[in-house]
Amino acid sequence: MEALLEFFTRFLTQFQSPTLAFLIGGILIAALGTKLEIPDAIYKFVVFMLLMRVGLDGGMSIREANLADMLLPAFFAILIGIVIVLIGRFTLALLPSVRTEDGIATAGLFGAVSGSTLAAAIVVMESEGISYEHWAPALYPFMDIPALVMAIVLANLYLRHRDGTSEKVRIWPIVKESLQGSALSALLLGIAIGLFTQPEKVFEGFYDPLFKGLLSVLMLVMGMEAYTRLNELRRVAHWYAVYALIAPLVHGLIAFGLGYIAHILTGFSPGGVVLLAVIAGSSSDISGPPTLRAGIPTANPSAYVGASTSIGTPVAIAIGIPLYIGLAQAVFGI
């Protein structure tokens, strides 16, 4: 009961992190009709320089680490993506009200990965001073286009079994889309230049020293359009914020056991593990969007994208990643 209560309080500590004040602040200021508007040019700039930050500190941790390490993780991001995308096909999308593909790509837009999650999760972590491995943001795309590819195949599968049409499903478009987003752009270019360059004095005196502030932005903005999509929500069946509500916390603690077995195996560390559920539980909100919606036209982005933005992605950043903290510091004692 003492161990019980003492988890409780640590989670509740964890609301008091800015990053979870700015994201609760924007829900706020949009519910009392704020005339605050930031232009979707300064988002898209703040999401770059935050996944050019992450991207940079983990190619240079990559050029560090023993690769071996990374291989039961990035496995394990592989096949959390891929279960994601099965539990919704057979879960959301089997439910009465639920158009089968709509259910397919929700599904996919939560096997897929939030940038804007993941460093909400390195800000409050960096904060609580609990350390990881810092090649474990590279983790993001061994669980993004796994989950993608999947939901477009299924969904193509069973558009074309219903209209009776043998024409194959090709799966080098669905990656190439995927790895064309800009979020994912940002990430891989970022990595990409940590690894094979020596970036470490524009990563100290630019991206590093911006990365709070920029993160708080961001949070803001998220906030307001959390409340915003609210209204394309309401339009779809309710099963869609039932599903937003639970999913993102069932995926994330599935994904806190697979790094429990990986720490357990190899010495993956627990704000490794921390980070894996963090990136499980959360949604695509940048690079997956246009993707589904070009890989599954038919499908209702007002399903998607407003169970994504308004419910999961709250969920995830202000429950998520307090939850998954506590936890950690329950079973790891760290």
Contents of the next structure:
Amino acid sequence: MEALLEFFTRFLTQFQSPTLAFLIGGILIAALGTKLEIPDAIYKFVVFMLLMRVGLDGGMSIREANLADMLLPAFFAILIGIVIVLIGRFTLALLPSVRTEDGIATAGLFGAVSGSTLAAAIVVMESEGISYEHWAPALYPFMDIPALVMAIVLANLYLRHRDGTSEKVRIWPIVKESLQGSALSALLLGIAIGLFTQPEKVFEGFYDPLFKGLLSVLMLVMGMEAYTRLNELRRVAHWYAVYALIAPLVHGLIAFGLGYIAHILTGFSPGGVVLLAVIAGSSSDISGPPTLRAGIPTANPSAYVGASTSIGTPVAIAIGIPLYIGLAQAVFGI
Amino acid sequence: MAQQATKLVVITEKVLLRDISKILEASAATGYTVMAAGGKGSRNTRSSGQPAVSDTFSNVKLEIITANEGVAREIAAKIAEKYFDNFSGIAYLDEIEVLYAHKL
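Moving on from the form predicted on its own, please list the structure of the form predicted together with the partner chain.
What follows is the whole complex; the chain from before opens it.
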């Protein structure tokens, strides 16, 4: 009982972190009809800066890391990406008034990873003083790509079965499209530069000091965007809202469980377990939608983008991150 | 100097831009212009300028000027056939008079 109470106290203190305050503030001022506009170009630049910082940090630490430690978490990341889509395929996509291909696309987007949610978790963890393997953000593509491939393949199998067409699904274009996405490109470039060059000066002098400030701008934009996209969500079945509310936490907790197994087997750090849960609970907001749009053109983007941006991402950030950190503090005693 | 020509205008989703430019480059048209576009259509409201998630809800307006109306109709047909079932889009033709037409 006492442990539970302590967990809730810690959970509530997380709500005072500036990351969440900016997100909730964004939702609030958008609901009040604000005329504040953060230009699109700045939003895109902020996303680049954050993922480049996370990538550089990851790349520099992979240099010293034991790569064998990465194997099990990477395998779990792939597994989680696939399982999330299967869960969505056999729950959301079967519900009445949900078109099957829309349901599968939504599951794919929730299986894919959000760079901004990842960055938000890193800032919260660093301010809490929770250490993690700095290569953990490199697990991003291991979950993101399998989830998108799985969703597109499942949707096309379903459509082929329904319409009797025999168009073959090609996997490589989906992988290529994901890798070319703006978030993943920046992250992977950062990792490569961190790994093969000596970017310490530019990292310490430029990317790292700006990280927290830029994240607050991004959170504000995402909050405002979440409110705007509610309109998209209103046009589709209410089941999407229910799914978007529950799925991020279910996915995060599954990942937390698998991360715990990795902790016992290979000493994956508690911070790493939290990050694995965060990336599993996040739903892609930047690179996922265009890949799905190209891969499942008949699916309605209002359904999947609406579910992910307006409810999924705020839940993953505002409830998911404090939940996994609180859980880690309770389970691992950090 | 002035010359009669046809202008094809296509307003569609920004995510298609790369694929459509391939169709245009393979056609007999010598060039095209792309502009960011916003507004409201049958599918939903498209903003111009505000942050839009991954361009999923952004639009572009393409203008293609050719001396041959057949070329313009052919391009429009190709784009419509390939994308307009699943993506928002509209295409229309305009008779125009090109001044200083040495490039057409």
